Amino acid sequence: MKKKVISAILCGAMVLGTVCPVLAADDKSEDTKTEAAGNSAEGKKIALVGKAAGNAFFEIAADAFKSTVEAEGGTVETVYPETATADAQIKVLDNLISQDFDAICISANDVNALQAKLEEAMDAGIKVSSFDSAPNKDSREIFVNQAGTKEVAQALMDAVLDISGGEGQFAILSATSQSANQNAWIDAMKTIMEGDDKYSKLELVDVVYGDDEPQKSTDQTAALLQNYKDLKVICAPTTVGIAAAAKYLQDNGSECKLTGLGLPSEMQEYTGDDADHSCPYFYLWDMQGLGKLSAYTTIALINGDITGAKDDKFTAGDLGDYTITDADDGGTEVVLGAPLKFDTSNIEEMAKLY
């Protein structure tokens, strides 16, 4: 089976000196199970549900999710909490419960504590679908995953190595304490460092969380240079956080340097490798292909074409064949593909996609 790791339009507007590679007309296995394009979700009623209003990263996937499912028949309702806790998630899921959705995919402000209202919902015929940032494996059927654990942290890490240097102080800035994806990614960080000595002149100061919100984002922002004055790389593997770090650090002056997970549009006057920017180089990954795919593998619960079980396979429409493998936390997922840098060379022209 291909993977197709990045949509068309990303792959065209990207110089990667490789050529993207297309889904043929006949590239179908007899084993994939979706039924003709433009009516597999035919009446089909999904809940999108995010983790607070305000997220650029999620309107783009979301929005990506949304004509997804209508171009295949279907309706989706996008709710926000009030605010990115847990609490204000299972107000959301209690309500959405007893509105005869057909599936819910939601991306978790908390690992744990949605399970008993996830449950309710699979109970109640709900099929649940996850991502962005997974509940656990007993609270979702499948988690799609917009690049691997260990990829993303491998990445960030050596940013950090290259930046700094390759050694000195730095410091993270994530955003809930609780968020999935963040803690995975940060523990996988930490694993990388104990486990290869070109990282032992790093060191990990402090973990802050901003909790996605620009303002609490920006101050522990300062907060970090107030207390750690040899500071040289703060890693944000959050859209909100890396664009309230970014412009505090150059809107200042200080010479603590920036990467982690952004978006093109919010970070092209951050970019540089020079003093007067304040990020050299970040990451993330395709936001419209991870929403399509969401949508596709959602769609396919549904229909009953996956389980969410390892070893399924299903067509996610233009994106190519899909499989699902056993993720990090021993449930199952759908892996987008690897994380993207973003610098100079590229950042202008992905600003214009998203």
Ligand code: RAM
Contents of the next structure:
Amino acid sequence: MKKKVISAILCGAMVLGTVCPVLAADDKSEDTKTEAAGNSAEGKKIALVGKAAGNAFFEIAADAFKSTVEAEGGTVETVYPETATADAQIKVLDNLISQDFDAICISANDVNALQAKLEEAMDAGIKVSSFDSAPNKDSREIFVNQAGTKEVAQALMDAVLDISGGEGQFAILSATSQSANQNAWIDAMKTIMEGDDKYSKLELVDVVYGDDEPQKSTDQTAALLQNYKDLKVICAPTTVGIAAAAKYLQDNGSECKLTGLGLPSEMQEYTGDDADHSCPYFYLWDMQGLGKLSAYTTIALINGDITGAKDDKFTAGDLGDYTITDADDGGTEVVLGAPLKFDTSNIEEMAKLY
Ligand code: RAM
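Got the form predicted on its own; any chance of the form predicted in complex with the ligand too?
First the chain shown before, then all remaining chains and molecules of the complex.
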């Protein structure tokens, strides 16, 4: 009972019903695991590795991850590589493997380049989970996908179609060129575009990389406007990129509009469906939910409640029950939920949360 009451309060506090979809649909946690013994992280040490320092996205996810693990009796060390590269993450991993961590949960800067190092970690008995950006299937035991890859790509393509008025040039402002999640979304966007006639009047003129650095993302936005005078929409599937582009487009009164993936707190002043705002609407997912689900998934791996195999089930505390499914890359994943849309109707409320 206690669990259900806490869950209900948390769901209510999260404002959007979609934030707690699994719980609402399927709360079997009391029947299956009365005391949720699988959630205990007593005495466990977990390392959380982000893509790079100075990105609020990772700080928000890490806060939720850490408080979840600590509430279950474990400890978390959050580590950021010096740059958003695989090489810098390999250095971080080298250091972590030599310590006695029970698990490493990582957002990968590259799909394949971390494989040898992450395999070394797994061979050393360290559980390897990933969140946000997945290293390839052999480099991990499980991926915590914030929203299905195709679902994110579909939402972005439809936003581009809608905001452009159904035709014209658009460009993608991404993070780094090697970024696993960014490239998966971009590939899925291209597939969606090619697979349906309704996108046939859209032209993807360029994909540029701001490396998740505000200044570089601003410069890339300026260059896009310079190079493509008729550019109608920029889609930035990165929180750093979209915030930088939003400011640049708005400050310069550009007619080019913006969508993508952003943090409501960083996008509030740019969100609006009028000439004064650069971004009519954009998407993301429940950030606290991402941190929490990543934490519970990692704990479940450590405790042997799951191995990361398809159809494995576990209870993610008050988020409810989750089942592991096949991921698009041949590995497995657990999906938090659907992408969430942010526009003038909810931006103010959501900006208070993340
Ligand atoms: C940036 C990072 C992160 C991505 C978000 C949407 O913060 O690239 O990996 O998930 O944007």
